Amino acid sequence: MPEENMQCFKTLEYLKNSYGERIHQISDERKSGKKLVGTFCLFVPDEIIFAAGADRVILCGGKNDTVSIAEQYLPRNICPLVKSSFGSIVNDGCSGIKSCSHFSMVDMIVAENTCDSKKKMYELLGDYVPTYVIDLPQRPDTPEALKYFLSELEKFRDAMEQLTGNKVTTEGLRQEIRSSNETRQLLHRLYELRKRDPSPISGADVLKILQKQYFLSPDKLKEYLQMLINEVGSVEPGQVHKPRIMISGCPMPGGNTKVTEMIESKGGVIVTEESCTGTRSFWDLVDENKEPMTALAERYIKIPCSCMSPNDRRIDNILELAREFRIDGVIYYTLQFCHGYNIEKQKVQKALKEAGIPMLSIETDYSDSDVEQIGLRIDAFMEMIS
């Protein structure tokens, strides 16, 4: 997208002051009795903390500020956003760095089995915060799977039960999936309107409204996620044609953004975002006309994070979304340590490579000692595919 069509929306302002009025609300529903559940992954239906009556808000960290803090407590060695995750729930401050505000204000932290270092440090949070984990099975694609993972989405719906005093109902799963499958519906039009050559949105501007889906209320992302749709489907079509690039990989939590702006600075237009933070969290709907219960279980199983193992489900997203979207290259992008899509990057290389699609690999981490590196071979990776 050339220089001359770039966009100021001004949703993108207004979400720059959405954290404070999100504070201000977390914190009046709280003085009502209304329960705060932190999560980190998307294998955790939010469907069903709504349907209880408790309000959600996700801890992933992207931030480099409190890894020294997980350091303390952790080996330097595994991601750096279970380090920062797991540093801005300890912090008590006296470090002098800040954590955001919302990391100590959850009464229970809602977590899932998937990689090794997430399911150790869940085990040291509970001296922290009452922490639940519900068992994910990792070889999804049989039936066996989807009975256990149904079992375990069942005990979770008598544990936020418990926490809030509240029933589960029937009526009220199918209300809160219709209100989930609402808002996926709306990302899916943003989605379709980045599918325009030029894009009319930057992948960083994108960016700004994926960190903060799961932090937001359900009603007020759906709000600025109209406004939003509104604004980008006014734009006049540009005329230059810029690198069309998807990045897949590991999830791209609030505060970290070093490589989708890297990948714009040097001329490229990211389009579409494998990955939990992008299409991952919403392309799939929950099936409104089966037993709600069964239907979460089906739908949230079939998310091909890479702790699933085979994980061919999500060779065949990168393919299609690569169609779907004209796709020039991909940047694969993962985070030291994180051994599951580091690893699974050799299978996507291969099929990309098959498909005819140029692919770069970047692993990097939260600080910014690799910034000079990695625009390099960004601005060598954009001249090939130009």
Contents of the next structure:
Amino acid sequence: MPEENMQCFKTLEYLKNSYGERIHQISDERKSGKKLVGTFCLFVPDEIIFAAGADRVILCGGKNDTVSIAEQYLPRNICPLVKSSFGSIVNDGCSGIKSCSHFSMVDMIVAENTCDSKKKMYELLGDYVPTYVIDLPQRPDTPEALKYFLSELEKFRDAMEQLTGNKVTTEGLRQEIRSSNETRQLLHRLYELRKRDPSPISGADVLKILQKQYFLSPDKLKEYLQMLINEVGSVEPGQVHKPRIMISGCPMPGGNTKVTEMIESKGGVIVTEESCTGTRSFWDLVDENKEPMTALAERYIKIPCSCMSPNDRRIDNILELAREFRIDGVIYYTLQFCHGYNIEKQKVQKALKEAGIPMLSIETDYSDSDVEQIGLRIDAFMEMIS
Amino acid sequence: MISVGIDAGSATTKAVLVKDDSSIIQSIRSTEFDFVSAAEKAYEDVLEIAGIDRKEVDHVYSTGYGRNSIKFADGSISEITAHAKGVHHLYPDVEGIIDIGGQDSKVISVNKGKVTDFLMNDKCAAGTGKFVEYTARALEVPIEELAKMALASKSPAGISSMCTVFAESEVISLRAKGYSKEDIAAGIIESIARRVAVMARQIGLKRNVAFVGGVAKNAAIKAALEKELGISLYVLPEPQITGALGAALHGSN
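And the form predicted in complex with its partner chain, for comparison with the form predicted alone?
Below, the chain from earlier opens the complete complex, with every other chain and molecule after it.
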């Protein structure tokens, strides 16, 4: 049935070329003396990097093939995201495995103290690339935490000034905050369209653009988002209801589309993702009326990452998203050995049960070894909620 | 209405033919290497027993790990849904199902034949038929005798490894320490029961629980699970066919 098929969006065709174009752009920038910063996490404010006149690319690995490189240095039983990222960065090409080119182009890594595996990986990465770490208070709801985080962001701002030789001005920050808020608002508009039933765009298609959110330049990203919103907005309303799925849990960095594709090939449609490659990255805006550094600290400290404790904000957020997006079922997606999200599952499960929303839990890595087992769980879950 | 369900499992392939929702004809075969040929043969078995020609069959539905490779089926459903439908047909009061199969174990919560929640074991052999098979081998005991032996034990040996390979070496070291075969056998059985009971408790199986799958034929595991969960389990007369039966019923609805 043709109506079963999702639309093919031209924007996503153009997006295929964006990797090569971006690599050209950052090589040219570096030749002209612009610094390139590599980041891993939503807790690192883009606004400060851009206000210092540097550019940034995300270094989170989603590919399975660089995991084996990392395993020469890191324990086998840590999360695949950490292993894939580390493997991509330290890869010297001797094993015949290729990393994506941007991993070797950064002048500095800006890391953050979130989970233990990442913290310890950053210590090792320092031997390969200059690595700056922003410390995070992990009880986010106290005034002391905010004060401390602000001081960490100020130190980070100074480090960026030192790296680039440029001054970060209040006006510069305000401009970058406005620009980042524009991106966030565009993402809100895209997600608003997904509230339709049936959703005019698949989760796999949205993931394609979200995986590049912190890779592309902000201008280019906005251009793609605007184009995509125009296209998705003009899709004829469909007739066939498919089970509306929310993904909640770990991020799905570039190269990792396994579970998303499986869910949608088995009849569901993902309409929102409570994850770092989803709503967590753009849901809250930065207050444009406040002193910029304070406004940034206030906005970023509220990101409901499972490294925070307590993290009830995340549970409230999940329930709110489930209501807004009229979710039929939640797929709780975690990466193996991601203790934070794996343990927090208990709280999410309890809250969803009380709200009468079915949840399926999937714990996986980047390999294809468990495709059959996961497939069976998803089949059964779809049969259960249909 | 004639409907056939085929459960292409990892160890055995089951076919069930249902005529007008009542008379049930079944065949159980070893899966061996070729899922498709095992399914084909089991299908022929039930047709022959029933004296029915292929053309008279209204629907064929498949389930089990090989469900998507059975090309002659009209469609497929997951084992989880299939077990719920099949068990509900034979045991209408069912509220929970424990299924221990060749390579996985599942617990399913059921309301009026519909799945309301389920859990499956992790992607290793702990808590599955394979675990019993391997550890019985390390004990040099045919798997059929393991249950009888275990039931004769007064103080089961403790086996703590969840990993099948490590549990096998644990069995060997218990042998070296001079534990009796009976106590080690009982230890193996307790270990798998503990593993599965954890899942059953997680989804809150409390009453009217059916025990299905090939391992349900093992009286010692049933007893150990009952002790662990503090409830009695209902073992269907033929616990291996509920998946295939559910698939057949899915077709006839």
